[in-house]
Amino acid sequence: MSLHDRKPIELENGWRYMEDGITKLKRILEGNKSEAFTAEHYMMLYTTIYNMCTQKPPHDHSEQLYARYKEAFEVYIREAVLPSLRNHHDEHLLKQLKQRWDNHKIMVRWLSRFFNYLDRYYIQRHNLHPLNDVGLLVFRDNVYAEIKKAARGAMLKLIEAEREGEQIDRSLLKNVLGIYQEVGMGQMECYEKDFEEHMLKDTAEYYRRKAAVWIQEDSSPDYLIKAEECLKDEEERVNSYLHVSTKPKLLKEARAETELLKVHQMQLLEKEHSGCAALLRDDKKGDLARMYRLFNRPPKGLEPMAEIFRKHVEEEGMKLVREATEAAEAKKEKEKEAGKAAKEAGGSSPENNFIRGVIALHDKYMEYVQDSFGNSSLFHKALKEAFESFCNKQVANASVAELMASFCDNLLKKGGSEKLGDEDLEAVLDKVVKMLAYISDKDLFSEFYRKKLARRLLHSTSASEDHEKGVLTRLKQQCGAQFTSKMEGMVNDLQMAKEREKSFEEWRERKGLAGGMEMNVTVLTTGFWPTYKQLEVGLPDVMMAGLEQYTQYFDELNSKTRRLSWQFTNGTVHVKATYDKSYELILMPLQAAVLLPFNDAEELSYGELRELTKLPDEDLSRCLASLTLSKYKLLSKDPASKSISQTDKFRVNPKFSDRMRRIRVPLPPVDDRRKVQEDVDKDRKHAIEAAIVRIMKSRKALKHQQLLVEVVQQLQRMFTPDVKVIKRAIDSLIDRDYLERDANDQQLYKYLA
């Protein structure tokens, strides 16, 4: 037949002529690869189509040719492919599945040219399947419907065989579920039910069995290794042949969730010597980062993790608090056994060696929190609330905040035990105010710093005025500008001292009063300085003179407008003794004036140092036991006791002798806990009166309850406000007209204007 023929070209003519060609094509695709198209041969098979399919009705062949054309595949499958396959079973299946998926491609490409014309006009017309869409619908029905089942068996045999750590053609695995993919024609509705979903399951049978025997035979941290790289390997898995849609169904449902950590995790995590507790304790960080990390997998899979973590915490913390009183009371009991020797024997105190630990641990957790358990906000919390449980205890009769109160002042003052660096000094001040944040009193801490502040400022013990003012900018930086004001009123009031005392001088010059004794006065502002005892001082002629002639100086240099009234608990004397040799004495105001009186009789008693000082009982024999049963006895007593008694005599000690020259008579402190306390219940008693005011003047009517959660809200910054104490406090207004109840409903406050 010749295409140039101008004659109808009959169906069954064309057809045969068509036919030729595709046996030709088939022929290729089995193996034949002598055979070839040669463009002419193309075109006469394409111009064969165009002509039967646009010669005038009846002869227009396309609907027939259509027909035929998916006839054609239907044919090859059956009598070739189909046989094929099933004379193939597992991995042998799926290459030859491949192979014969590729040759339809090929099938299906060329037929689509030689019947081009169809695809143009034909199908456009009559809203069809496109040709391309015809081959595979072919494929899909005739052939994957048949081999799907057997080929996701082979497939499922080949992934168990790679989990087993066999080495396994994963190209292969690729393009057979390339194949489910392609066959859904855009929708991947085939590969998901037809492979996934049988995938999922066989995934978590596998992983079920696997973690029954590991969780018997394996310790939580080598568990968790092979949980660990199943994990990597499933991603590879996804990430080489399956769908990437098939990741998070795979370790969510398959592994993450389910079988290796969801169902063991609390076994994982309590194992009692390799759980989180025990890891925590034996210090492994890498093992615990790998547990954050797996347990970060499932939804809220770290919060057993965070709670061990807390109570570990916890613990630590009250292990240190349980030594800390373990340790102080047995140095208590040491020395009344040996007596005063053991207490000037030094050394770091049970408190100061808490507080480290506290701050070492600290320092522990943290880095376990930031490098083990990738800075969670979750752990974050849990640090916080351990801390917070043991840091507001009682620790050797004392509260915490006291004891940070006291190693500040350890580390600040001239003569601490603590002998740091600069650098290293201003990181631990650092750490200690950031420990600040777990206390709840921190009123508590601000009025002890601030006793021992002014202690340091006044007795001129402080080791560096930066380190004062960097821990006073630190404090202010974490709780405020309120919390440090009176601290830093403090730190001015020395700094002006320094800049009245040439003011000073220059007026005593101009008066005449100059060559009297030698005076540096330091002006407190009475709101900023912590309140000590007021006591009248019968002073020597020569310490009169001085301060009086200081007072008219402040009268005439504030006009009257100030008035001083002075504090002889603080401050420095100097005196010169001569003993066995010259000796300068370094004392308190009030040691002075006990001592003086020796200048002009040779024995003095009891009662008459308490007539010339007119210092109370209490004052004066803790005067008179550091002159004379300290370290430094600078008067003999008669009766030679170890206590003082209202019958001793006393005289200039003849004895007395020291290889210094110059010497600082401590007084004996006063233990002014009791006075701090009660200083901070006045002040919080009034913050918790100013905060109710403040919340009824905005809000004019409250229900009780509401008003304890409003007041607790606004000082817990500070302190932490017993509920017993705003209820009184909520009366004293009530009775001094600020508030009053409703007359309908007693629950409820309104606020008088």
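Keep in mind that this is a model prediction, so the values were computed, not measured. For clarity, a rigid core is taken as the largest C-alpha set superposing within 1.5 Å between two forms. Numbering follows the first chain given and starts at 1. First, how it differs from the form predicted in complex with the partner chain.
- With the core held fixed, the Cα of D441 is displaced between the two forms by less than 2 Å.
- Once the cores line up, the CA of V244 ends up 2 angstroms or more apart between the two forms.
- If you fit the rigid core between the two forms, you'll see the Cα of I147 move by 2 angstroms or more.
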The other form holds:
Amino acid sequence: MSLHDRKPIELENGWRYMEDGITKLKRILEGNKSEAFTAEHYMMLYTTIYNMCTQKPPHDHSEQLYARYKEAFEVYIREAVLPSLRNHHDEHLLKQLKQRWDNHKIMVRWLSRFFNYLDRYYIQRHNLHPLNDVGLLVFRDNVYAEIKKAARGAMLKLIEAEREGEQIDRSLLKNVLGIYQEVGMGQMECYEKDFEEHMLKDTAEYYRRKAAVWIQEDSSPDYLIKAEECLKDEEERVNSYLHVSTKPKLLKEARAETELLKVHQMQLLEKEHSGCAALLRDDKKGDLARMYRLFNRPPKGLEPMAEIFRKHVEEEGMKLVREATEAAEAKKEKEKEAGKAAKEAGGSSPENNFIRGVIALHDKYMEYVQDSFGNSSLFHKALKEAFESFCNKQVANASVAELMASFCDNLLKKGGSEKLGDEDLEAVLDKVVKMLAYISDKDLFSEFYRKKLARRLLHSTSASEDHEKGVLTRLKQQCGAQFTSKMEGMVNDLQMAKEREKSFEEWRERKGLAGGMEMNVTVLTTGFWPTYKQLEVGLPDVMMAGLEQYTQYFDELNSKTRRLSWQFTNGTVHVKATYDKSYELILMPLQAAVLLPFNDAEELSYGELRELTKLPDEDLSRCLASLTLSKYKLLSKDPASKSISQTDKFRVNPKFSDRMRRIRVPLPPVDDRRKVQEDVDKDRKHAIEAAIVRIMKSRKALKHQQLLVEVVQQLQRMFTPDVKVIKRAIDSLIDRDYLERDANDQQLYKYLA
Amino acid sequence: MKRRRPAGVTSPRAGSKDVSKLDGLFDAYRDKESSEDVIGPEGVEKLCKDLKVDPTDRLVLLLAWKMGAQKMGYFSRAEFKAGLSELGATSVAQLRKALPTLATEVRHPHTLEQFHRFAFCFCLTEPGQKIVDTDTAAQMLGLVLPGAPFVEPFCEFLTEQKDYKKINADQWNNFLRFSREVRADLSNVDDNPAWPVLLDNFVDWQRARMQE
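Could you give the coordinates for the form predicted in complex with the partner chain, as opposed to the form predicted alone above?
Next comes the full complex, and the chain you just saw is listed first.
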């Protein structure tokens, strides 16, 4: 056929020529490498089409050519491709499929080039699929449609094999999956429906089976190790040959993760010997960290775990409480049998051990939260709740607040049982203050601490001023300035006292009163210091003289604007006593008042002493006990029984002797726990009333529930107010015309200016 | 049927003849020894005898309320005249007949509330006093609200309990509302959290008793 032939080409003729070309192409595809298209041949084929399409009608064969183009593929597929594929199975099928697909693509490429002219005008004019697409569609409708199920089956089998540990041809899978994607022509529909869906279901099945076995056989940590591996594997699988969109679906949405983790979550956590609680008991940090990592994946996966954690910590805390209570009771029993009065809590007392235990517990589990549990806020909260629950229990009838105050006292006083270096001491004090956050009755702690601080300051038994100040600073940071204002006032008073000492001496000299009893006076600002028992004491004249002098001095100093009232329950008196040798006795003023009358009388009865000293029985007995029955028997008692009775007679003990020259005779203080609670309750009542008035003043009118909520909120920092106490306060304020109930709404309160 | 008037409103319907009659009536019971122009306790007792009612009868209290009496056991001239005028009575006989209408009048909830409030103030003997001791309050309550829900147990409770020796107007007034709103089995007490603590204590006491 000549190019310059102007005669129109008949369809059949032209087609026959094309068919030759197509057949040649097929042979090449089947593997015949000896053939190839020359440029000339290619040109001829192209031009044939061109001519047949540009001929004038009725010789314009575009339509038929378009149809036959499609047919060409169909024929080939029918005759060669499908039979071949049908003969292969499993992996071989996949390989064939891949091969055929590649072939097909080549075929499409060549043929569409041959028939290219159609693309230019015919297709556009008639709005038809371009040649490329036709080729794809043909493959899809003929090959893909038939083979997809078998291919999928083959692929899933391979995937399962890989999961079981075999090596598979990953690139093959990737390629075949590529077909599924390409066949979708820009949409992922084919891939998703024909492969992904089934694959996901398969995966779920697979893991369900595996998990069911593992959960029975393996301990939690082992299971989790396996689970972690599987998840890692699956992720790798996606990355290497699945489509990236599969990843989230595979891992999360109800597939691998769900089957492995969610379904068995509670079982894993609660396994008897290897569940979460057991791991905590055995301190298996690594396993716990893995558990955390894995359960962090599903949504809300961590909540059960946090709950178990909280319960565990709470239990550990309660154990400490129980142990301390038992130890304290045992100790009391022992001491009762030995006949001694219960001594003040020493260093290794169960109470102090308790506090130390709590601190250690906190450190331990905070580390867990930070290291193994990724510093998660959920676990921080669990820890906090656990501590709050047992820190507000009673230990051997004392609140934890009181024990903490005692613990601090022990650390800060001279001769305390803890001998720690400065840095360690700071660290421990720091931790104790942090524990304060878990105690709801912070004002109770404040009261106890204040009382003990007062004692330390007044008896100069504080070990280090710097440490004291350090603690106050920390408390201020933690709880606000109001918390520490009184205590700071106390420290200030002490400093003032030191300054005033000198000026008092000078004043005495000026007045010619020097040479009297040597005395140092500390003036306490009422309000800062705890309230002490006001006692009237019959002091020996020499002491009274000194007191009067100072009162005079003070009045002059403050021109009678302030009033002094003397406290005899604190302070020390140094008395020179001569027994077998001369001693210097360091006593409380009360003891001095009891002892000094023996300068003038050989024997004194209880009654006589009472009259002289004007002390109430309780205090007199205590003093006498400290002088006759405890370590230093300065007085002897008749009869020599083990307790003080009101019929006893006393005289100076001639047999008294001691190694030391300077003796401090202790008078055990009456640390009335009940009184502290009473004081705190009183303060709370005032605080609640003040809060109510404040709130009502600014809001003018407020409903009952709302008022309760606001009061609790305002006072939260110091203590948790009891609803009943708030109601009483409201009633009281109504009584005193601060508030009134609204006439129409009984639950509404109004502020009365 | 006599026209009802809100208590305390003095609008004498009687003419001047009636007024002088009232004065005369007043003088009959007036306390002759006292310098004040009042009917004292003796006079009140005599009046009650003539009215054929016991001095502790509820009707007497109602009469005092109608008069707007300020002080228990005493009726001033103005109070006496105002009260009797309100009732349209110029003689003892008429007054006797008019008394039962008072009982009817306070069946109305709003009027009862006013009467109830009045009763509290009536117990206040000293100027500036704002609280009434619990025994007096219990007695008074029995008079004011006979048969009303919770009155009997509450009065018993008041005399038995030791937390409050006196009660104030707020607690007194709240009791009436309590008696009206709360069901006999105390099931809806917690619907209102704002009951005074006194009533909360009563609820606990009553619940304990109901369990026995």
